[in-house]
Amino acid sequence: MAKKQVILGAQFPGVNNFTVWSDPAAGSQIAFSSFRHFAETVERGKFDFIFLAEGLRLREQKGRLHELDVAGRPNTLAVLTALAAVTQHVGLVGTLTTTFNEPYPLARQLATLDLLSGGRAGWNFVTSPGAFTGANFRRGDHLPHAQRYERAREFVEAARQIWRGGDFAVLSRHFDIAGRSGLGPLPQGAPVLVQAGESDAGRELAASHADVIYSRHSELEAGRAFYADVKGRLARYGRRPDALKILPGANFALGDTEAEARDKAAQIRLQQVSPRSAITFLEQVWNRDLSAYDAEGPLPAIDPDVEADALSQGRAMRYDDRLATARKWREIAERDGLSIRQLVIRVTGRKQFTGTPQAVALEIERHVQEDAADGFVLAPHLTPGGFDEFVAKVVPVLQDRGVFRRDYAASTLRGHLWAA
């Protein structure tokens, strides 16, 4: 039986805490030269696509701008369109919300990117939380949480009608639109649809509408369980298991020896989670001002405040039950003797491929061959040169093992993802 081919996406850092700002090799997060270096590197490595996250409003913590946000980040579609002119093959995937956009203009913008890039456009369709973000759009918190997924589903269905060209009409709970799209045939039929959803509703939305689902599962067995669950949902929508690609997010740290790589990974995490960042993250769960606590000391003895207004604004809350989360974290910290900072490093980490280039390549391959993933969306800790070493050292190992392309065989993103 032929080996499964590994899919690789490359996330440009910035709207997250991956980036190590203090490293002398760190460059601009907003200059086009950084985007271009990043894109040209991963295209040289024959990656399937570049992935851009997007923040619609700078996040705040206790009324102040969050220190890890990038101020001045250009518009996602503008960046991807510019990159289309300096690349030839790599896919271009942007995160764009269904909560604060409308189907017709966004579908046309994505179609334009697909046309200009020769069929390389992808759309990570997401929902956006809260009145804080909505204030930028004069809408406030205009949708209850449950309706955001409903609107997303209707939005994608409307976009698909518009991409087909000709007359369209959509009458649903959230949309009443009709017209003629004026679009000609798109190079890959429609932009590739990417969705990030861990909840049951998110998994169902991906199974019914997405081409790719982006997940957070870091361990092999957890990945296999997620993979089986989501793939198992496709049949009810008349889709084959291979119709949806599952790509967890991951980081990496390379070294000439395993020990060197482990030490490098540990140092990266210490830089990513500074003492101040550790306290800031804990405040998001505890919903209390914890600035008086020592990040190198123990967890607060007090419980989270579940009644007060949220201290953190503009960030999707990953922990629905603050009290249960605090109890679980206390158990981990007490069992393993962890400080606040050490605990935050532990609980905020995602899949980390650590080792020699050979070892990292083998571990990536293992996850794919054992059906824990179809590939990974990797994020480096440096911008813009964070993929330079990976492309030079890990990609050739994957190619030599026959699980990753030596050259692009297709001209579209859809063709990359479903190449033989």
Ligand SMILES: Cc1cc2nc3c(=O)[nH]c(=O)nc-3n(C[C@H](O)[C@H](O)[C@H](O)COP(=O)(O)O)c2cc1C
Second form
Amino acid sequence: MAKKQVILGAQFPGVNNFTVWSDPAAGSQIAFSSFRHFAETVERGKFDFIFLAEGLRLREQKGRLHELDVAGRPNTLAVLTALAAVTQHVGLVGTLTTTFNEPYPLARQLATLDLLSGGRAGWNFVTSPGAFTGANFRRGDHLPHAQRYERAREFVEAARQIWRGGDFAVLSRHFDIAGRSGLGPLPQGAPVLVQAGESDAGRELAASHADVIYSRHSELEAGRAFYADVKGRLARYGRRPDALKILPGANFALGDTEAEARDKAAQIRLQQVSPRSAITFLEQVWNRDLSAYDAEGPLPAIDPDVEADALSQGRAMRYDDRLATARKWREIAERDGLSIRQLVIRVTGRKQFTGTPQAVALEIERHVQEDAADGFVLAPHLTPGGFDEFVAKVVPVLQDRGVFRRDYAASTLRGHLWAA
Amino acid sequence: MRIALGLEAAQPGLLPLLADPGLLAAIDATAELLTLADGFAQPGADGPDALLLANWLGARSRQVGILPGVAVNFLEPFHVSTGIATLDHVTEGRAGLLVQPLRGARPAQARRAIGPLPGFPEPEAAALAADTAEAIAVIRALWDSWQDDAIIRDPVSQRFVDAERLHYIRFQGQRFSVLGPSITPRPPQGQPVVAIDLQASDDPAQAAGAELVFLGAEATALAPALRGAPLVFADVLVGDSARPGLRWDGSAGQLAALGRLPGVAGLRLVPADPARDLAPLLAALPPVRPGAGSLRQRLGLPPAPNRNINVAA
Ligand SMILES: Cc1cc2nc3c(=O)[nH]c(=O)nc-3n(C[C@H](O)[C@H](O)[C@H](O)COP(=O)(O)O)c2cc1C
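And the form predicted together with the ligand, for comparison with the form predicted alone?
All chains and molecules follow, beginning with the one already shown.
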């Protein structure tokens, strides 16, 4: 049987705590030249798509704007459409909330991106509820948490109607809209739909409506369990297992030898987690001001504050059981003799493919062949050159092993994802 | 005399024209700026989103200023502000915003397309005009919400940004509020050029928040009323169309004469059928000064100070 092909997405390293800005090689996160360099590089590497995350309000910590991480990003759809003009093949996937957008304007914009890119648009639909982000929008905090997936489903269904072109009319719990769209039919029929929710409702919506899941389950065993769970939900909707691609997020560190790669990975983690960043992470769990603590010293003896409002706002990652998390972190720190910073480096890291280009390629391939993933959304730690080495050294190994395209065989994102 | 081009994103045949590098080079060489009217919720003929089309064009053009039309009453000012800021980053300072009041049946159609939503204006003239003024205020305040030097990348304090140089805008309007700051750093021009389309029947007071006004082909008589305030461009129709108003006869002499209309700083040439009219029009126009800098500089507008910086300090 032919080997499964690896799908590769490239996340632009912008507003994220894995983005390193203190390195001399770190360039602008906002200049279009950075986006262009990034896009041209991954297109040279025959990647399936570029991926942009979303955050519609600057992050805050202790009621103040968070200063330690990269902040400032372009409008997602605007920069993706600009990139469509300077690339030919690579897919363009943006994260856009169903909460602070409305179906007609957003579906029309996604249709425009699909049209101007010749069928390369993708939409990661996220469900960010809440007063925090709502403060920047006309409708404010309009959506109870329990209804966010209901609105998301109705939103996606309305968008699909609009993408077909011609008359549309939607009357549902969240929408009462009608009109006539002049843009359909689109090059891809509809932009590729990506979903990134973890909850049962999120997985179910992915199974019924999405083409791709962007997940956090990048380790082999956790990945296999997640993969089996989500693929197992598809039959209920009359969909084949291949209809939904599972792409966990991951980072990478390369070296000429295993030892060099490990050093590099450790170095990157130190850059990602500065002493002040370590305290900030800890504060997210402890929910207390810990600025008096030494990041190179032991964890606080006091327990998290479970009564107060969340001290950190605007992040996709949340810690729901603070006491249990704190207990677990203390155990790890005591067992292995870790300082606050070392502990944070250990527990907040996500999958980091580390090794020689050959070893990293083999590990990526293994995850895919063993059904822990259909591919990955990779995020480098540097902009704009974070993929230069990966494209020069890892991609050729994947190509030689027959698991990654040598050239684009299709012109649309759907065509890339279902090429085999 | 300055020359602008007035295009509509939904015009049939426009996209293949703009995809032609030769034609785009001719636009760069002859027009100071172009506007792309948006067909938001125009039944069956809404066409592509003008703001996105502008970004696509921005990445492929070199000189021309680009002002996409935006039906601000039916969109989120926050998204519009970051979208235009992004256009300014993509073009390195050639962006503007064409505020596009919808008229006739279109406000009701636009409202039907987004639904009856809290925080959005009722589709009647006074509410729309008031909302337009508020939307412009929010969009502009968000552009100033990052100081130019907000990104510090300071290894000593381990800070990427300085929160003292980022500002909540705390806008409180009649129907909605916006807190800020923007998620997009200040655009290269500080304030991209804000323009508005006015027709003969419009209240000139709407132009208060704009630096550039386009007077519809029948509205030239409003020009003297706008004197002293913003830059005024008069629309001139190109090619046959049933529309009344100023019309170009194809001669350079007539263009120069039209450019001397009282109160008018430039002309916006509006081709009736771009596929037929645009190439000959561009061939007949004199070249613009190349390399003239940002759109603000091209138009002779002063640099935009940031409202959050105390000049005295
Ligand atoms: C890998 C991953 C990436 C995500 N990226 C974003 C993002 O960029 N912006 C955002 O607002 N939410 C993001 N989310 C949040 C989710 O889309 C979703 O709203 C959130 O996980 C809550 O839904 P849940 O309870 O189903 O997990 C991400 C989630 C995951 C798992």
